[in-house]
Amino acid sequence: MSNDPYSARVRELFDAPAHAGCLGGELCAKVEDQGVRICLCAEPEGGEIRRMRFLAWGCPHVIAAAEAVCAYYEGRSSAELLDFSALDLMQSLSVPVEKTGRILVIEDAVRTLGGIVRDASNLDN
């Protein structure tokens, strides 16, 4: 058994976060709690998330989780953001139970972003 607190997937996502950064003119959700700060940004188009980016301050699990979220939702329906659950993400990244609160901060940001995208879509119609 390894003493490494990070799974290979967490290390991979943390080492090369392709979705780190900001988009110009995007819709953003910012949440700060549990020693974590996260800003999730989306560029929706035609009911889908065209691009997604993040800025995050936290442990490697938080950075890896934010990267995984952005990679997953690009090209998907923006409505799916409202149904995001941290449980699957925690399992796929082997996040220890003691970090649940930090990953729930990401869940709050994703769902908040979903509401912002939904509201912006309603304004466009």
The other form holds:
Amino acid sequence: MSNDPYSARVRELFDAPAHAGCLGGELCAKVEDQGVRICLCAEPEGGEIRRMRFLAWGCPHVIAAAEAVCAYYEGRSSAELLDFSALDLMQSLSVPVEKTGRILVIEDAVRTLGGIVRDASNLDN
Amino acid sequence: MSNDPYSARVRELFDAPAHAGCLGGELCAKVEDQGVRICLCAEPEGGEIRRMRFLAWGCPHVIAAAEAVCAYYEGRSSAELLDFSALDLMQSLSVPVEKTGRILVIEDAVRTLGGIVRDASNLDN
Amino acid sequence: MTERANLVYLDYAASTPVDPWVAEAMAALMTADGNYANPSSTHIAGRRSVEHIEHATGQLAGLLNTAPECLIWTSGATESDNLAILGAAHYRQDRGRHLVTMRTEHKAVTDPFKALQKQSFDVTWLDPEADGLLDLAKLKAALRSDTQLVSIMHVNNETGIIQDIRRIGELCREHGCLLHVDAAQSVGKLPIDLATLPLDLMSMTAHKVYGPKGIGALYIAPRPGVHVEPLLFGGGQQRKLRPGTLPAQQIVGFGAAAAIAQSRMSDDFRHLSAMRERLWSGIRDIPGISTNGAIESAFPGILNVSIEDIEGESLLLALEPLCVATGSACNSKTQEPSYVLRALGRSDELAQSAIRFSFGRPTRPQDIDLAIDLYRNAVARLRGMSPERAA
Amino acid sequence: MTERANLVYLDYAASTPVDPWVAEAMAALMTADGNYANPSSTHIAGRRSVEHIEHATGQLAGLLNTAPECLIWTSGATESDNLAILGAAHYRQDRGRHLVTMRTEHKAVTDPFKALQKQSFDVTWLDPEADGLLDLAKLKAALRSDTQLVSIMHVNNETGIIQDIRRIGELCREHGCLLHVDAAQSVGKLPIDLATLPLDLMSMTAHKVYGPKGIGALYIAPRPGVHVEPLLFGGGQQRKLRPGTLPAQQIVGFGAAAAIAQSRMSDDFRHLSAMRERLWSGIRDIPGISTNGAIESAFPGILNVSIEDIEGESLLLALEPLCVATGSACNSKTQEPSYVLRALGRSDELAQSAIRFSFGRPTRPQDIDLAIDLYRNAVARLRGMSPERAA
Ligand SMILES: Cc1ncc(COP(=O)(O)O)c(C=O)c1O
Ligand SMILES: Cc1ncc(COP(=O)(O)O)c(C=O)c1O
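Please show me the structure of the same protein in the form predicted together with the partner chain, now that we have looked at it in the form predicted alone.
Zooming out: every chain and molecule, the one shown earlier first.
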């Protein structure tokens, strides 16, 4: 439907958030802002992210964005988390302007997670 | 129809004004007032009105009232013309209040005609 | 209508039947198997209603060659006229309190101006020439530095006279004031290209063009300074300019009517011209008959004639079962002679004898022939009773 | 609706489908074989339109046990609310400029009051108790010698809470001020006897009670001092209180809907009560769920529930294909938490999680059962993702 507030991609991610959940470890970034609460956790393996999960309280765009982010980073270098920019995500999910603040909360969470993972691996080395 | 501005009686009289016309004689009352023009004429015979006719420029209530008056007086004593009151007529034709002034013009014409007929018969005697 | 066979309806300027396609489109938005949801609702059903409304808005915008965003839905031309006139006058009152309109406007225009006069706005009332047209020199002379709004109708509802909106609009632009146009009688009937017409506000209604009664629209030009203050306050619908649940079935009805009108406009025009010509040919030889307004300046859907020595109300009754108007439908109940015809310089008596015949898509030549017979007979019959003619 | 089979519509408080009989009655006034004439026209066809309108006015008056003369047709409850509030406040401003209303009113009421505040009227905004009801002592305390108008709705559109209009009206009468009641959600659903209810102005709309969208009415009590100034000016229709061509098919639709509602009222009430009971029984055991407003004070056509640790917008999407409302349909587009629920003392987060289920004649037990399943699953799924609950 042309006036659907959610793009097909948002609906898809929201309906089947395969990465919803918690890994229970310590590599976990919790951010709360703009009425959004998000918790991102990662399981790195040799500089790569093997698994990444999210918990979120927020609107469908927030949940879809969190799911997209987790799916994207699995298999990638954990260092990339630090450079994450939500801009592409906002575009690919057609996030309406009034919600951009919420997606920036996710950006914040991803970068925070990147820092936590980096700090943890520095400790390991 | 309940909201018909004209009663069945008005429609009947308006549709078949058998007494519309002019007798061409001198016993003729012309009155003009309230945007109504009326001309009533009578043909008396021995104190009785044998024929009575009207010409009128006015709304359907005026034409119906003129027709009713003519039909009523034929066969009656011409002296009665002088006593004519339009009240009964207004009721029997369900004349709306805003039009009562116009029907009074007819009352005026009938009485005027009564005077003309009386004067003429005084002259005859 | 019940016993419709008896009636001859020649009052399409008062209202038209709804086109069967329009009725069908409307029905689909009403009952339980249709799209009945509130378009303000964000769920799927609500969004489907919105789609229907957007489609209809596109249809009306298409007819007028403008953008859907420029259209506000209202309950009819009366509300559109009020929203335009009261709304623009109030919004722009700091720019000046002088307003200009014509005496021959519909009451939905004259009455808001009278209301503004009571609020100490200064209104200049222009008279038309005897042919019904506005003399542009008079308009030009009326415009002042504090004039902020001019309202001139497109097609007059009583006489059919078409004003030259383009030139009037150009004058207004030159003087920096807004032009509002009541186009209730012309939308869907005459070409209106809002992309090029220099007007700022335009009122419309569906029921004059085979759409439903009770739905209208206001066009607001996308120009700086063109804006209205709302008359109603409530839910934020229509950018707060006109709140209330959008009546989806009504809007869809107007939209469908607009689309049909667009595709049929030239055929309709030809048909109406033929009907008017047939009627006028059939009665123009009656002594004392004349048209109100110049026939060559009039929209062919309307023929308004006056006749000497005939009282209007009796004429109307004598014409039954012909359904026609004396004066405008909206004041037929008052028995005063039409102020529109008076403004053309007609005497009270001639104005009162006026009959407005108006034609529509369903009008057939035999309807016209019957109207001719009925009119000729009625005139003859009433003249036979008239103190002047009969004597 | 297209693919309607998929949708479960439980949003009857936003809008209802038009009853098939209503649609039929409307169709008969639209197309060329129907009574499409302008009711302002005095000819036979016009008078037939008037007859239909009078019949419909009688139907609505009958439902409310009042005289047809007390009803004014409008384009909906939004216009009726505005006409009542702006119209009475302006008409009576010499008697005092103090007005009283509640914070939980519909925007069609609160927004005209805000407009009046800008015109230096003094408005007291009463808060409801936590159960949604107005404390009459608070109302009494708010009334002043210069209070001229009180506006309290009958059934709240979000919570279904029913205010005690009779006692509120008695208080207003004692204090010599007018009472306006927005009855958009109650007309045809709860008994309203205007012959005995002490209220002065009442707003109604057809589309909440199986009539068409875009037609409403305002009741004006036949009491000295009860009057409104018009918002629109134009043709003299409706005693100049609300001009414009009367939309005959819309009025006939409202009339027919009123007649049906009158005959079905107690059956409808029983049905709605059963549907609400079934739904509430199916979800009340979910941890953290609560009703907004006391269920025993609410009209059974509405069940509004909030739930902890669930974000409302995601809940609404997770509930698809269930069509329900968050907050009122009229502000569903804004993402702010409902001001009505905030006024009941609910937190922003609880208010935002609110879902308004509303039931109608077509609602079947299996619709409710599906709604229960969808709601339970959606809550479980979202809580599974929630940082609080999942951890
Ligand atoms: C020129 C004109 N303006 C305004 C109106 C009022 O339109 P509506 O009946 O839609 O309010 C009409 C018709 O009645 C009209 O002919
Ligand atoms: C309580 C209440 N008042 C007013 C309105 C506005 O009604 P309408 O859509 O007819 O303008 C509504 C519904 O939208 C309502 O629920």
